[in-house]
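Only one chain is shown below, in structure tokens, and it's the form predicted alone.
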Amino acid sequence: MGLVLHHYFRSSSSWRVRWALAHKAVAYESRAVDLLAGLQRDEAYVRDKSPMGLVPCLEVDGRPLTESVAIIEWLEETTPSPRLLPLDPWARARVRQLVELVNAGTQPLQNLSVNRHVSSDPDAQKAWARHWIDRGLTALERELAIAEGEGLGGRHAIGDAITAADLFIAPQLYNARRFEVDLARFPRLLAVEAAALATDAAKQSHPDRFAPVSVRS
């Protein structure tokens, strides 16, 4: 099976998928799509890879699959070990809930296209993004407390094993720092992030490893 991942190093959606691929030790070819240069809006990319003009896109034997949740769930079904979704139905539902709080309720409101639509003023863009990120992180922190009360606490977001929830939370915190969000009020999220980033898969998929040379220097 041939896999090609079209992604951007600093895109949190892209990082989630890189992380899932690394977690499951699935080999793939990496192809960078420079969002700042607008390559995601290239006519051929939109036509053949991503009709929404977004990253990531995972080509599977030439067939394009977009949306990080769909890609990760496909990986979970085709490469079930090591798991990213718990076997217990309630724990699995909690993981999916945390995933969607980031995927649907937080990250889309602070992405590049939304920020540019809201305002051409960088300060206004940052203020907009901070508002929605802070709102999302506040909800996530509370949901982690609820999960702990249900006996689902542990080293990671849900329990003591990495799940898809960790792959969404850590990149969102990475984004939060870029927009200068005060993270001191989110101790549970910071603990989850620290545990997740200590894993080999996190290090293999981290934006720093995929940044262009001009950004690294």
Ligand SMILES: N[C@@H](CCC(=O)N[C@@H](CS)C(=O)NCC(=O)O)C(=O)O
Contents of the next structure:
Amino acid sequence: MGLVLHHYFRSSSSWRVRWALAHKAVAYESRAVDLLAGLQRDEAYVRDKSPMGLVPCLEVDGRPLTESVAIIEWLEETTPSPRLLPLDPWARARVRQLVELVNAGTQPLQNLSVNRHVSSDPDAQKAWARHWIDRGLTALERELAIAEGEGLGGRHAIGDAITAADLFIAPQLYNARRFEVDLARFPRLLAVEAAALATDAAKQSHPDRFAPVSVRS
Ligand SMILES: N[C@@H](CCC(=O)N[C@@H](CS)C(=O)NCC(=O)O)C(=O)O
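Now show the form predicted in complex with the named molecule, given that the preceding structure was the form predicted alone.
Complete assembly follows, chain above in first position.
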């Protein structure tokens, strides 16, 4: 199976997919799409790879698949071990809920194209993004407490094993820092992030490892 990942080093959605691939030790070819240079809007990329003009896009034997949730669920089904979704249906629903809270409820509102559409003023963009990230993280923090109350707490977001929820939460916190969101109010999220970042797959897929030389300093 030939996998080609179109991604950008500090795109949180890209990191989710890199992380899932690393978690499952699935090899892939890496193709950087420079978002700041606008290459996600390149005519051929939009026509053939990602009609929304976004990263990530995983090509599977030449077939382009976008949307990190769809990509990660496809990976889970084709390479089930080590798993990213718990077997228990309720725990699995909780993981998917946390995933969507980030994927649908938080990240889209602070995305590059949305920010630029909201305002051309960098301060206004930052204020907009911070507002929505703060709202999402506040809900996530509470959701972790609710899950803990159901006996689903542990070292990681849900239980003691890494799940897809961790792959969405940690990159969202990485984004939050870029927008200078005060994270002190989110102790559960910070603990979950620290445990997730200590794993090999997190380190292998981390944005720092994929940063272009010009941004590494
Ligand atoms: N729901 C999509 C979100 C993809 C997305 O928003 N990608 C961002 C980077 S994290 C992007 O390509 N932004 C470029 C732009 O907005 O122009 C997914 O999970 O794959």
